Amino acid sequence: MTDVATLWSYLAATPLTWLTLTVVCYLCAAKLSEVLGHTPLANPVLWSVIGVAALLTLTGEDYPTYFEGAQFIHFLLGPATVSLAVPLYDNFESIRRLAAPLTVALLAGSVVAIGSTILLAQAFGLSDTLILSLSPKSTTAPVAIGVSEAAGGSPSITAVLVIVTGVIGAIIVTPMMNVLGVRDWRARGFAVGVAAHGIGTARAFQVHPTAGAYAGVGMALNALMTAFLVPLLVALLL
């Protein structure tokens, strides 16, 4: 045992280690996914997380050591943030000719999605601290935290939240859609992609490549939205 707990504490300090086995998390949640033909409930960021939280819970590590480790993930929400444009632009004359509709469902899905959440945290009496880090829960993990942090909310309680969000979204949206009715790939993506942001998109792309594409753009398009609602709403409500 002591053996053991001898080469674990050389591994935690090791900056590659968590990074690793974070990866191996994912693609262990992702192989189980696939196994299970892609239910929504085997997601593969929540089974994911719920592994890396396992870890940490029996290897006694704390966040701070883990993050050291895994940051170079954290590095790569930049990029794939940036990449947001590609769908944008191989869409954009489909997008083009759908621009009103696409319009009107952009801006009432990101007022839905700022307003009722402010107006239900003030409602369960939570701290201002808390609204502004719930508000940007829809969009992308990058512009959310940038927008809590702007904002004046808790970029780390928004970064949980978004994850939270996403999930729930990408359980949920494909039976929502079957007993809504909402038959239309470019429909069902564009709503997921504007609530669920880049994990509801992934979930998107196994259903259909329409679903994920213009997922994609509303994931784009919302980021966007997101950040120039959640000053004036917050404004307006708060």
Given for the second form:
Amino acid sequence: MTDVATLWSYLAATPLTWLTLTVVCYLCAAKLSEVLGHTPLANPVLWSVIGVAALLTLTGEDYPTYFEGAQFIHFLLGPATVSLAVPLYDNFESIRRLAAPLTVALLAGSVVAIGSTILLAQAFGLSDTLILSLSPKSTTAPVAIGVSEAAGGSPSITAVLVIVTGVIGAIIVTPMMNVLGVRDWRARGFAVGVAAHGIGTARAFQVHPTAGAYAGVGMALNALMTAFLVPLLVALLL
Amino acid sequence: MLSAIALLLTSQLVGELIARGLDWPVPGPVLGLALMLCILTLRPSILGTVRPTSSVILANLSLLFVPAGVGVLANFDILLRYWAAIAGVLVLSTMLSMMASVGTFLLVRNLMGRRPE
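Given the form predicted on its own above, I would also like to look at the protein as it appears in the form predicted together with the partner chain.
Everything in the complex follows now, all chains and molecules, and the chain you saw is the first one.
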């Protein structure tokens, strides 16, 4: 029989281990969120990241080793972005009727998300690299990473900040909209999709199907908008 | 399912090719999204092929962010040093952006006259 250390060195090196652990961690976090009635603080992305990061720290494995396994999941972000065409198409008629408010809300939400990030980060004394890495934080991960790289930021820092932004948006959207007294599910969903991309969209789908569909629309449109606005606003404000 | 995967991947691949070929700042998958939307508009029958797979992917969207999120470990030092400023920027900017979207959406909707849901 092979001893435990030898077995572990096999386990730690095979992509299968980290791929499996990511899926299992996520399932546990999703179950926890369900048991706790989808309370915003039990956000599945937040807790699976904490769970996996804790496991990696405990076992002394580094991120590149982990990513060799997890990249199979990460890769699906591309097809997932393309998949957003389906809810967009489903809601095409209603989006067309609301074209004016949605266009204005998209422009306002996107300009404020990027502009306020650049200005606030400057005011807080963050470095230019960090500011550039922060600027596309409201858009979906594959887009944000590409935009950050093109602007001169750090793609790996952007990836983390995008996730954190999504989790923040998913946590604050429901209490904030309730306090503001916004009852239009289309407006609530669209705003969280623009400001907090897929994680906000996943949250919106939990709360209301209409909010989820409009969040998907906001996220998809802001992916396009951010790609054009970041270079523009960086040139203007930085 | 395989035809759906082929359609999604082909759209993404063509999107990547356009973005790189024309040196556009737009990421490939986003152009792939636009392309898929055009395909669905031209051939609505494709919807039935794509939907089962796309709904599974979108229903588990949260999972796909975990590997990138774990990247927090690779950038722990810099994030730890500036965590308060970064958290401040992210929370404030996210709130401001949502207020701007919601405010302008409701304003324009009301200017146009209330429409049925």
